[in-house]
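Next up is one chain by itself, shown in structure tokens, the form predicted on its own.
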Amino acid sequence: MATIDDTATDTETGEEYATPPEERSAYLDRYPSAARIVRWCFLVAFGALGVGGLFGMIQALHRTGVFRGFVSSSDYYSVLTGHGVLLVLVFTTFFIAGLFTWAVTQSLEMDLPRPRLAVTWFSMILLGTVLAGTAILGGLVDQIPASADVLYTMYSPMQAHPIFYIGAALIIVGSWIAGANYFLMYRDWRAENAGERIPLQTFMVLTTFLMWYLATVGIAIEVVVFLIPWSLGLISEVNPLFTRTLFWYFGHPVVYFWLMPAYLIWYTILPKLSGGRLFSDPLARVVFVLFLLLSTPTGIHHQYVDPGIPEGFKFVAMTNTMFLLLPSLLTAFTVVASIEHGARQNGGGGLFGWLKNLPWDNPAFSGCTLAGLMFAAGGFSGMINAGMNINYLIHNTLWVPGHFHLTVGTASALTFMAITYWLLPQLTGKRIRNYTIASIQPYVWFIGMFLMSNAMHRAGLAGVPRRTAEPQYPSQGITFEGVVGGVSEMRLQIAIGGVLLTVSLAMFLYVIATTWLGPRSERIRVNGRIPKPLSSADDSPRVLDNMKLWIAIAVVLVLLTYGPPVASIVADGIFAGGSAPVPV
């Protein structure tokens, strides 16, 4: 991995800094053409975070009945899907691209090869999201002759306009070039290093680009063979339970391609950010190879209670997602003992007194840990969302939102800001301005989190569906009993809530933008050295970086758990309305 020789500390403000001083940027000046990209994908991720934020209060507060006065009702179902697009697709997919471009460079040592071959993914990501967004937009504003109020998950019978369903497929698509920009790269120096382990930041990324053009395949066949073509009136309907079993076959494994980045995050630099080392390197590449064998065939836990699918292969969808907690157990277990490491070496002692000596004041490190707090509590109320029976109690109700917004809103979104405070100055040669407002951004984020989130999981026990501009609530005439408080003590704990995120999501901005404007430094507050993990890759099996093996086995998985439902539906006509109705 890429070192910096040394570090040093001021003496007036206590900061560390890289030395010697013509290393202070070591990234930037090490790799210029990757670090140009990543600094674009980041400029993109950040402006559809701050859009997409933004129509996330305004649901807040008007679902809730606080405020309504931004759009109408029937306006509000462009804002929910300007929300899910802008924030779970193009924040995500533009922030992980830079994220792993950064990984793969400096974990291989070099840079972009083909930088042109980086200019053609990003552009078509960014075309696809201009598309898409403009889509979108046209629900708001009528000099736009489009519309694509079909919310996040696009699946019929709900129908958008052609170059919202382009758009999405041009994101894909520019994704997976991405994804071969990095293996070409492993390539390259597989080529220069015979028999060397693969580093471990490299492994991440190559699995996770393994499972996503898994994962992919089945949005990539309904968008491009079915919705497109309806969408243009080339084929009059399609088989509303194919395609939602195609989203769906996506749907679930995308958390893990928002996820996998974070725990790159998690493993990797939040231990030297503790003050330690990754306590196993090779427990990580387990976890990793894990995640690839076990995302993908697990959607159909998301269709429980669709008709067409038999019990059976609902309950393989329910065991293979049970699985799922395994790696995210071992993660639990092998991130906290790196940090408690890290505690102990800054002199930390006592059964949970060493938790006083981590840094809790470093943004970028108590983003991640709050992230990864947040996370767990995510994970349990996942557990719910996957068991057949107890699925059902929750099911399209705002107990869903609520878990999601754990997940990808919090364990995703948190720590992907947070560790953006510890790689901008990399990539801009500046130090972090308004540091103090920076250092508080976090714990605000947190607190608007836990308010929102708590509210929508007991608002789920009580009923209040989801997906709805105007829920009924006891004003007007429908009540729902809640479970522990009242409902509108819960509506205003979201509404509280979701101002929070937003102010907290200002924060960021405002600090990332001041920076990003603001003059290069002599000194940056951080280095670039990740140092070696307590258990290294040579104590593994070599079987691990077996990469043909373990995508062979991904794909018997795959075909095992979808191939008889998926011939089941397809009997029906896939380009049918499905079966008939059966009398009863």
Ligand code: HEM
Contents of the next structure:
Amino acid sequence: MATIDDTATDTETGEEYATPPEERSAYLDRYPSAARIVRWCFLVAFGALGVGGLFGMIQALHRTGVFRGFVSSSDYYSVLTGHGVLLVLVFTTFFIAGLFTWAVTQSLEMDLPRPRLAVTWFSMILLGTVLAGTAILGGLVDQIPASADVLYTMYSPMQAHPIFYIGAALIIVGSWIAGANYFLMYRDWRAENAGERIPLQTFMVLTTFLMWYLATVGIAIEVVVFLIPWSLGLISEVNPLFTRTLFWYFGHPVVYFWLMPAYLIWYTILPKLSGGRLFSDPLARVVFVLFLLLSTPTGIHHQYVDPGIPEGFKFVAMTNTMFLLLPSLLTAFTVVASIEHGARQNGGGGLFGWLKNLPWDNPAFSGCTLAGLMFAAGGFSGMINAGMNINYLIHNTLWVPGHFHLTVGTASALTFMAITYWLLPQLTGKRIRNYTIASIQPYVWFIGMFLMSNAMHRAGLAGVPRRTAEPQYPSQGITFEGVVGGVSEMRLQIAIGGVLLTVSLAMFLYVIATTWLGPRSERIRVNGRIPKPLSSADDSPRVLDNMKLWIAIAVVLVLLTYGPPVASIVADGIFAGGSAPVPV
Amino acid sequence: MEIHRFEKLWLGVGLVLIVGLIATVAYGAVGPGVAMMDDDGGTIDPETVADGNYEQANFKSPGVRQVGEDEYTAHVVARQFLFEPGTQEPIQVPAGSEVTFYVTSPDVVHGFSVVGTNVNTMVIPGQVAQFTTQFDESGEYGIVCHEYCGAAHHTMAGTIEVVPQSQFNSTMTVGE
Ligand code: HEM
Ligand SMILES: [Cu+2]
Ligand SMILES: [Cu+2]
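To complete the pair, please output the form predicted in complex with protoporphyrin IX containing FE; the form predicted on its own was given just before.
Now the full complex is given, and it begins with the chain already shown.
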């Protein structure tokens, strides 16, 4: 088995350390103000991950009937709202804001030039989180006179307390300012480096954020123009189909906002961790441009079974969705090829023999790789979701959470956890403690997720609905019949998997907390240098760096795919067709 | 820009897969004629439905009616937390006939999913979900609301009772 990346062994103590030792805390020393904001972001992200994960376990035990003592079935939905919002909005947004700050500063080689701007966006997202969190907590605690058990999809006319919507709006607007921070840095850099190619990591950050700006327009309009005034009683009705469509306009590209950062890690750091380097910088750029173009005009595929949207528009969204498979397929290829290349650099050979020459005991490596593996499975179930006709079988069943626990819940979440083992030492100058626990953690996640998600997929095929506290329906005598295996076996797997996932999460948080709270170390295991790709940016067409062109095309695609359906929906009146708000 | 031979191959395979997937969906639509949820049902005023003024809302009162030889309609209102009909009394339809459903909601978004079949639709206030289906075998089918619709969402379910043609009694058509 190969050793940890870039390490040598100290002959006297027999300890492994990063070479050269002077680079021990290179990032921290060079970019102290960026390091601070990244640490803050990670702190909040992991706090949200811990609480959200605990909620996940409560759900897994409750809905399978294994243990229902935590909350009543009617409070289940407050827990579920918290789980969704904390994990897919708070955890991801904070982690990504931090990761991107790291990526931009280190690839442009400059410290965060506007620390005050950084404090602004950080506080804004945090305030949003606190407001939304308070409203969600209000569903469980009687003393708080607010509630928001509308889940993260917040379909009208189910109505939450205004502070929930205001919190959500602050999270989004805060993320816009974080993006502005990166773009301003890029402008500073461009002023000094006219004619140079955009460094790859910065390129990835900028394309991701352009996509994000385009995508969040939908939810910003939904929340600011409709839901906030409506929850304050300023307008009496909103059109449920229209607000839903605005939500999904954002709700699909948001998944690429979670995935593209994971891809950034897989493309730029994972090859190095496996002992090699990225194959092709140009192809990586092509992939990110494709994501920018194709992520947004697809959201209607979440509304295949919605009445009120003509079939033709659904078909267009389906076609775009299928083409969106392409950049992911290319990524799968590059990632596997880069890992294999790394293993062969380490002396691996044979058709599959090289797999032995990978650092499977390095949690940063194993976590990213296992995440990638599960993402492949998630990709397959995603193709089923995207198929307009098979979708009827699985829409809103447990299949869907089965699918996205592989994608966002593993491809993104596990990658983010894994790369923290590599980033945290650079951000704190502290060596990872309890390394053995860290080495096992990604495997525990993998096993837990294997059990939970395969059972969820199969239960979904049997028709078991999602987002339900008690999927039993005794008075109706409804029985779900599995294609393979029985429902009780699936329930057990979901419960055991959910517990294992929570255990894995606790292991991660324990390692991170002990490392963070411990003293700075003489030597750390990692070195943050990233080797040059085999085929560098100079080999790629310059047009790839033309952000204005790509965003213009992306906007046109959105107008073409969303213009007609939105026009047909709002023809019924944007404030009409609604019913009176139903507070929950 | 150099693209490796294997990368080109992979790209080609990927594109074939994508076009293939699109083709299967297109075939499903035009070949066997898998019907998709569409906007045929039109729009409706949810408050009028809530008041029970079905006729005024251009929605027949809930129930099953014969509209032709072997053709039936089933009007269903999904509301917190029941299907009407469906929950308190089953939706009775004759086996082997075409049944066109019209489902709407006076309050929040619900789901209408017939367990073990691909009858699956969202029920959105202001919209009428319209779809046609056929149950060939007699027996009971469960309907579940699969969209979170409030604190008692998990209790919202119903039954479709498919009976042989000869036994079909049209007591449900009373509202006519
Ligand atoms: C300890 C780990 C986790 C466990 C045990 C867990 C468990 C669950 C379960 C059982 C559900 C289904 C609830 C239902 O439909 O009734 C669920 C839903 C969900 N989970 Fe997780 N989960 C975990 C981690 C994650 C992670 C890391 C993410 C994303 C980063 C995530 C995102 C979601 C989302 C978005 C939903 C859907 C909420 C909805 O349908 O509105 N989960 N989770
Ligand atoms: Cu319902
Ligand atoms: Cu429901």
